[in-house]
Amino acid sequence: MGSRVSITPPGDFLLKRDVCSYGYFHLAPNHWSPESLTLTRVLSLSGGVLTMTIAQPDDKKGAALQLKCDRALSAGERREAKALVTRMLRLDDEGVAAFHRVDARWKKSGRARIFRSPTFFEDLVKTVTSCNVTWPSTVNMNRRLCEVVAPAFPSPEQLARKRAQTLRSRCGVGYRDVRLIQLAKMAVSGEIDAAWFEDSSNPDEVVHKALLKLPGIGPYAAGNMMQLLGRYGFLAIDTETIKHGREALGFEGTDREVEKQVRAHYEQFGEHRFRSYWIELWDRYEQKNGPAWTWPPKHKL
């Protein structure tokens, strides 16, 4: 018999807004269903594996999270669970309210939460396959990750076994194999401590400085491993951000200039900087789209 757990999420959590606002709910082992407005994927807990479904049943502002598993938790388990979903969901998000100040656009539609993984070194694989790739590509990467090396997607010490040769010729990560591994045995050993990142204490120039150091992390990925972290006074400028600037905020030149105009535009949003991109850039998605949470899983932008 399985489990049923209950979250109580903060007032303004919506879950199909929230968890539809980036690309990564379409990536392996995540699957969001249009149809039931739910959320499933595998996850890694100190008992085993466990396939779980969040849903939202009253499907307004606040009400109550409900979290079907296939198997029974132990009540460690279910504080683990917990914990995963409040990271991934961003439950404890506390600048709701401060971005929305800075940024009141987006208060009346609530728009504030950017949909992340349930742990650091996930965000950091997908980060990494993200880059200097076409989105298809990179929605293929994680599924043959999950395929080939675990289905609850692959934690440090199952990625740091693994050969280079097996997940360039099986997982399509090309380049990025040998440096995905070196991540995976970075974290197995301590050298990458996921709890150091996510501290809160630390200053984000630091925490920034510190991931650049990393295998496969330039400017664009280090950029988006802060917001993934909740630092959100970084941009992540890639080809979509010169895109946008030109398209939605009129801006011409070269690329260096482009991007030289969007660093500017933003910086009176401060440390939401990210957040009022990024929620600009996924409004344009939706207004072409439709709902990002209508979006099949295989839809393409």
Second form
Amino acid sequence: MGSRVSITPPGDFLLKRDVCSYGYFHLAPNHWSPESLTLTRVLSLSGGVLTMTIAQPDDKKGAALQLKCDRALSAGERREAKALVTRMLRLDDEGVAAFHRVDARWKKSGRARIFRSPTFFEDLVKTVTSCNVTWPSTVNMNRRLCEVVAPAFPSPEQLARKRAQTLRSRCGVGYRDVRLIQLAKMAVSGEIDAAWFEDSSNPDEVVHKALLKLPGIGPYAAGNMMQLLGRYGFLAIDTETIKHGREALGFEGTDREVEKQVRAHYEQFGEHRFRSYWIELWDRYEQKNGPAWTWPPKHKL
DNA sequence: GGTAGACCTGGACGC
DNA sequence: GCGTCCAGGTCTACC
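Please could you give me the other form, the form predicted in complex with the DNA, since above is the form predicted on its own?
Zooming out: every chain and molecule, the one shown earlier first.
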């Protein structure tokens, strides 16, 4: 007999909109069902692995979330599950109103939350697997990491035990093999301390610099990790950003010139600049392709 | 500090 | 079916 857990989200939270707000909702072990509007994923808790389905049956802002698990949970595991879901769905984001004051374009729709992973380490690995590849390769890498290493997504301990050759040949991560194992070993040894990165009392600039020192993390990945940590004052500039600068914002010139103009443009949003940029970009994707919650798992942006 | 080239995978394309 | 080209961000060597 499985467990059911109920969570009361913030009054503006809408599951389908706030899960399908960043590409990670299509990366294993996440599975979004456009038919049932539910997110299913495998999680690892202290009592073992389980599969959980998250639904918002009333499909209205602020309506209760129902978590359905395929096995019974202890009281401690219920707390663990709630904490992981809270991180993924950003239920504890206290900056939504402040963001809408700075960028009122999204106040009516309520967009502000950007989906992420239940753990810092999963976000780190997903970010590395999204560098220097097209999206279908990122999808494949994450699927195979879950198939080959751990169904609930590899923990640092599980990944640190793997051989580079295994990751390369069976997970298709290519030259990222050594970097991923280095990151895992650093997380196991404590050299990468997730709690330190998550601690909002540490200054953004210090956290950003620390991210840039990690293997496989360059300017784009560090910017992306900053937003995944809830620090939105940094942009994550990639080829999509340059394309957006040209097509949506009308900037011209070389890539470098467009990047400069993009950076200058989003200055006005201060500590919220990534959200303003990302929601604008995502909104354009949805104008072309329909709401993200209708996209099939193999949807190409 | 700036830049060129290597690193891998998978998709598109031409034959 | 095969070979070639290209896109994608990080890292290193070099100027």
